[in-house]
Every structure is written in C-alpha cells, then in structure tokens.
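Next comes just one chain, in structure tokens: the form predicted on its own.
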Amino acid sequence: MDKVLSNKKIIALYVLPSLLLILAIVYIPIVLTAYYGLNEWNGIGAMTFVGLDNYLALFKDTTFWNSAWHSLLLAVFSGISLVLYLIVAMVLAARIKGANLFRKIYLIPMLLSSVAIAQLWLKIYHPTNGVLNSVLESLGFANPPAWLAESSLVLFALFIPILWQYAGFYILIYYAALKNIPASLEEAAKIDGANALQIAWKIKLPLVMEVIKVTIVLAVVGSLKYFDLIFVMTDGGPNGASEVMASYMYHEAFRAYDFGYGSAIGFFLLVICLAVTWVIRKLTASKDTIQYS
C-alpha cells in the first residue's frame, strides 16, 4: 500500500506543473474575465462594481447581436464546408495519381500567417486592380463590385479566404482517418459488388464518424471565436457589416476602453461556445455499439 501511495505521489508530482500551467493560463483568466465583467473599468484606473449591468446590457445591444449573427453564419458555412473537405479527402485517399502533391498543396495555407493570407486576399479583392475584378472585367462585367466595401457582400467575401485557410487542416485530418481504414474491408465490399459510392457511404463514412464529430466541434466553435483575418482585412467594416463577436469585444475593450463591457462580451462568448459544444455533442451522440443490417 505504501508503495502504491508513493507511486500516486510521484504521479501527482509529475502532473502538478501541467495542472498549474493550465490553471494559470486558462481557468484563472476565465474567472478574472467574469469578474471584470461585473465592473466598470477603463483598464487603467480603479474599477467600479456595477453588478450584472454589463451582462444585461448585452441583451439590448443590437451591435452585439448583429456580430453574433455574423459569427453564427460563419459557423454554419464552416460546418457545411466540412462536407467538401471530406469529399476531397476521400478522393485523395483513393490512391489517385498525384495525391501526395495535392495533399501538400492543400496544406500550404495552414503554413501561412493570417496576416499574410489577409494581405494576399486584399490584393485579390482590390476594387480597381485586384485579380478577381480584373478577371470579371475580362469576362465582360463592366462594373464588378467592391467586395470588401459593400455591406451585402463583405461577409461572404471574407468567408472564402477563411474557409480556404483551414481547408488543408481538415482535409489532412480526414485523409489520415480514411487511410487508417483496413484495405480488406474495401476489398471485401468490392467482391460483394459494392460500387465506390456505396463503399464511401456504407463503410468509410461510418468508420470515420467519430473524427467527423470532432471536426464539427472544432470548425463551429473556432468560427464563433474567429478574429484575426477579419480584423486585418476589414476591421469589422463597413459600418459593422463584418463585425463578429471577437472583433466587437476587441473594439469595446481596446478602442472604447470599456474593459468591463469587453470582458462581459468575452465571457458571454465563452458561454456560447460551451453551449454550442454541448448541443453538438448531444446531437451527434451515438450508441457504443452499431448494428449493421
């Protein structure tokens, strides 16, 4: 027994630094953010306790709810794009010629910083000499739109580089999961007369479903708290048309110097992400055993 207790102490001693690090960089900041949201504070002077005023003000803030709607749209588009990523991964995993080259090409955007990607797409979307409008003009479109300056287009124009940026990440995850499927299963299905579509739907898809569930959570929650590329490309403009929750939190805290309200937005964003994660897990929950007919 003494030896067991001794081992447990050693195990705890090894785990303790990691626990302290997680406590310092995750849980303590969450608690402090929730506390700052209870105060009126400009980030420098003394804090004034205002209770739940900042949190209650969120429910009346139309700008916040507009930004929440934009984040939700991005999350929906990110979730839908996973279907395309999975299809591409299935094609690459089917031993096509040049699969390794395509896999590396798709991963390139992940190797670039968000700032570099933003600068690249700013040149693509430039209203006068951008690549996209130059192509449209050559095709006969006389007045192509200013993609990042029109409120009705800017949000969807931003979705394209965001989804492009993370395409390689999800394709690589799906590719690795598909390559782990035993080749004997596919060969047995072919012997039984199954075509490529039936193999993909009846064999590959169920076997990678747990991976798909994880990527849904990653894509949706990541989209809800997305910030950097939107901040660089449009800074939430024009007139808040591309404002998302994270960028609105930044503007309130670091530009309006209302750290109390900005902290309330940040904590509420955390609650939304946790709630969405819980909902996704409930919706995608399955039994431990799967019966095949």
Given for the second form:
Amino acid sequence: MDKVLSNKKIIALYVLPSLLLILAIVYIPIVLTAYYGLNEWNGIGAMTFVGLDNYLALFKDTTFWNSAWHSLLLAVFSGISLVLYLIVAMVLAARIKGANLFRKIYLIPMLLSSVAIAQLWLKIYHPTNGVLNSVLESLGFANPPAWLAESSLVLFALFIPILWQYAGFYILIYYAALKNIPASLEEAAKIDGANALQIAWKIKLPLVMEVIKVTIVLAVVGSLKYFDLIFVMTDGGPNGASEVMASYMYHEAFRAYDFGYGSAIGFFLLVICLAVTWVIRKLTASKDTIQYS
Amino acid sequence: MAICLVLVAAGCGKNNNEGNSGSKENAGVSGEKVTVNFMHLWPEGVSAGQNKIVNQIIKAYQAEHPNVTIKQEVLDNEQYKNKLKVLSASNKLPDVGVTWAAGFLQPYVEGKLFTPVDDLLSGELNGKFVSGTTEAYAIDGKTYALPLEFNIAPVYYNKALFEKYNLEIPQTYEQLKAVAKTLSENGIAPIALGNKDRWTGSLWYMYLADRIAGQQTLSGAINGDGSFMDEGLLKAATEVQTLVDSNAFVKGFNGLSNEEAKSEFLNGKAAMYMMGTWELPNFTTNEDIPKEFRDSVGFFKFPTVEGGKGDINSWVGGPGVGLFVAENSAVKAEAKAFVEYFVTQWGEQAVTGAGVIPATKVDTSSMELPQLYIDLFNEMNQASSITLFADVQMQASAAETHLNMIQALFGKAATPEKFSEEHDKAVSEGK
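Swap state to the form predicted together with the partner chain from the form predicted on its own:
Expanding to the full complex; the earlier chain stays at the top.
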C-alpha cells in the first residue's frame, strides 16, 4: 500500500477526479465571472467588451459602498458575538447540570432551513400581529416600531436572527475543541491553586486559539457574502437600508438584467473576501503554536 | 438496463437533431409526425385551474391533428424565468413558451430569439383581442407574442367595514382621504399595502399621476418623450407622501410583502386593497376564504382628483403572460398553428375554469359568473385608456430604479423632486 501511494502517477490518478470537478465547478466559473465583469451583457443577447468600465463604475457606486458597509457591520457583529459563544461553550463544557440539553437547544436553529427561520422571524417582527410588538404593547410601550420598515432599525433587526442562526454552529465547534483539552491539564492547574477564571483564561483559551482563528475567518467571510435571510425578509429594503453586497449583486444581475455589472460585483466580493482572510491570518499569526503536552 | 440507456440516449439525440437542424421548417403541415415543445408555468400544484385547461386544450389539439405531439415542460414561475434565460443563452428555446410583455420581452427580441406573430393577428384571431392588449407585446411595429391574460387594478374594499363606520364609496380623492381618516381614527388600517414588493406602491403612484397629470403625461414620461419633472407628476409624488403622513397605509408597509398585506385585508384588519384583477378568485370562488368575507368585498375605481386631468375610466393595468414562438424552432408552422388554437380556446375556459381574465373578447352573458367579474369585465370594456404597469413597461434597469424610488418615496427617504429626477435619469439612460 505504501508503495502504491508513493507512486506519483497513482496519486495523480486518485486526485484527478475531484480536481477536475473543483476546476469545473469552482475555478472556471470564477475566471468566467471575472471575464463577464469586463463586458456589458444583459444575460441573453450578445456581450460587448467594455474593459474595466464595470469595475470603475463599481468604485464610484455609492449604493455598492453602502451595501459593503452593511456587510462589514455584519462581519463586525458576528466577530464580536464569537466571544459570547466561547463563553457559553466554556460553561457548557464545564460539566454543569443540563449541559447536554442546552447544547441541543443552541444547535436547533442550525438545523432549520434559512427560509423557515426567515418566515419565523417575519412573524415575530410583524408590525401589528407580531410577537415582539404584542409583548412590547402589553408592557406599555405605545406604538412600537415596525422593525423591518424603518431604515434606521432594519439592519439590526436582521442581525439578530442571522447571529441566532449560527450561534449553535460556533458553540458546537468551541465545545468540541474545549472537550479535546486533556482533563489532566485542568486538574494540575487546580492542584496548583488556579481558580476557574484563571483556568479559562490561561489554559483553555490558549489551547483553543487555533480553532478561534478559524472561526473568526469563517464568521467574517460568511458575513461578507451573507445573502439568504436578508433576501427573504427584506429583499434589501426599505430603500436599500438592508442591502448587502451579495443581495446587491443579485439585484443588479437578475432584476436589472445587468449581468456584466453583477459579475463585476461578484468578482470584487471574492477579492474582498480573499483580502480579508489574508489580513485576519496575518493579524492572528503567532510564532509558536501551543500544544497539549 | 444498458439497452434502456442507449434507447434513451438515442431518443435525446434524435430530438436534438430535430431541434437544431431547421431543415424541416414549414414542412410539417403535410402530415409528417412532429413534436412541438411547449414550456409553461402552470404546475398542477400551484395553478391547478390553468394546468387542467392547458391539458384539455392540448388533448383536443392532438385529437384534431394526429400528426402533432405537444410535449409539455412545466416549471414554477421563478424557475421558469431562470430557465428561459439559460435556454436562450444557449439558443435552445422551446418551440412555444410563455413570456411577459414589454420590458421583459425586449432583450429576447433584440437577441432575435422570438419570431413575429403578426400573421396570426391578421388571420383568424383578427379583432378577437381586447384593444390595447397585443400592443404591449409589440416592439418596433412587430408583435412577438399573443397575450393570454389581461388585468386592471381596482381598489377592493370591505363593505362590512364601510357600513360599520357609515362610509360611502369615495368619488373624489378628497373623499378617499376623508374615508381613510375615519377608518384610521377607529383603529382600522385604511389601506393594505405590501410595499416590500415595490410594484404594489407603484400602482398607487401611477393612479395619482394618471388622475392629476393625465394619462398622456404619465405615459410620455415613462417612455421618455416627457419628463417626470412635470408639475402634475411632482404633485402626484407629493400626494403619495401626504397619504403616508395621514396614516392611510397599514403600519410598516415598507417591510410587508404583498402577501402579508393581503392577509391584513382578508382578516378585516384593513379596509381597502388595490390589486390586479388576478385576485378576483380570492374574493369570489376560492373556498379557502370564508364566504362571509368574500361576500363583503366590493370594488371602486380610483377616484378623480379635483382639478386633475385624468378621468375616472382610465385604468392602470397590463397583460399578464403571453405565448411566443421561438425564432429558430424547427417546426415554426405547427408551433404557430398551436398558438393560434391555444389562444382561441383559452379565453372562455380560462374565465370559468381558473378565474383568469383573458385577453381575448369573451361573451359573458352566457356564462355563470360571479357579479364582481361581470362588473369588472364591463369596466374594462368601457375603459377610456389603460396605462401599462410602469415596471413592466420600462426597460429592466429603469424599472429597477422606478421600483427602488417608489419604496424611497413611500418611506420618505426621497423627496418628490429627487424621485422625479432619478426617474428621468433612468429613463433617458435606458433609451
């Protein structure tokens, strides 16, 4: 077996099918998207080559930069919420009573489809019959806001279900990482007289650092290209107040039939995501990784 | 198994050859076996009524023309639109398919994908269409599809609620505002509006524009001959905001979808609802909605505005879907013959079977129809003008601007001046 696997040709043979698939499904479309971005195209007729016009227009497009700002805000909020998830995971991993049940409760939103979550929260936010406003009214708040119709509120009203949706996912990742820490380390620290906070800060945190780095990238990049709940719940409205980069791309390509410009947005989005990933990796890079030993 | 696969593959291959060769063009009338591919958007689950009618028509047609097989491909609305786009990019459109009017049609016509059907219009179908319907499918003097449906948008109202608060049908805009005020004071949302979908708000703007500035000014501005900076059109935009300020629309309308707004009306929480005649089955025959409610739905025409140039018989509306024949179909003659047959058969069956208002003239006197239908049919026949829905009429990118600006205007994120400026800019860019 070892001999077979050291044969370069055999390795190539095994890798080839998935490599071809990835090329055909991921990389070739990316190149094509970049190319479509250089054209003016309504998606149906002939393409006209316009060089960098679409990309230049993109830089001057205030709607795009507004939507980019909204995406960035979402990324910041998801980044911050990771701290909360880590704390929850630490509590759950500490063998408290009912931890198992709570872990499952947190995970449930992740099992629902995005559209179901969107419908659920649409009902919660409904301006007159919604759960939220009914509760507010019964508490004595006269005339509570129409959450999804107010330009100043809509974005934050959307962040809540988006963060809620992914909470279980990150908690699960942290939980698994924390469970992986050998119990002997914690016991040794306890014998040395460390309290719970010190154990969390000085022992657990450094040991799950690698996982945290990965989740930061996941959360930030996932937020930058976020689309589904926003598309179903507000469609980027009202007046673009909840438009994010991905929904703007969709609107330009499929509503305004400007596939060239839509492709340019899509490609630029990819570039932003790559750049952000690179920056995060740079910022969080550490010379020595801490290992269990 | 292998044999099966080979057979299937061979079958595909054969079909493709037929589809692409084009050599048999106009040859089929002779009685040779031909297959006409027909793609439509009435799946059994969602549009049971239409689906049944389509199958009946196809069955009858095949019985009359034993050499022709109509092969159906059925998709949901959104999937249909996407697939049509994909198929046209690779030039593999079905022989016959469903399309929308004006702005939707344009790129397909520019790409030379649809064939003109003017010969059908001057043939057996001459004079059969309600006036103003086929024009929406005409580009540069040629008609590229035959309409199946036609809709106008009245204001539906809840008679029970109107009675409860001693309200009369408003004849003037001032009366409409007074009605809205009374309702709002009594805790009833006057008008259900789901402006997340944007075209819903567009209807309100269009009627105000029509009544204040007149139909000619409005359509002139939309097709680029005039300007949205016209005094009357600016006033219409201002009036939209006046209505918003007086709480005439349901709370949070900019965040509600049309479906959500409709349910406010259906639940009796809102008293008025402006929508196309495609909603009629919900107010007449749909058993899922309580009979008590259906019986209390009436409609009125958008009232006139004092000093305005529009008249009360002018409507906003538009054709729904129509049928096209693909330019490079190998069986164009049969496809056209089928379209002609389909359109003639569709009219009467569509009203009774699916509650659709057809684009062809139908004699309602011999039919058992709910009164609401008959009244609206009559209104349609005495319409002084019908302005096509703005977002259908405009080019895709201009329509997108229009819809976005509608939401901004209703949400008071744009002034009437800004609203008009953006429109003029978008329309002139699209020209």
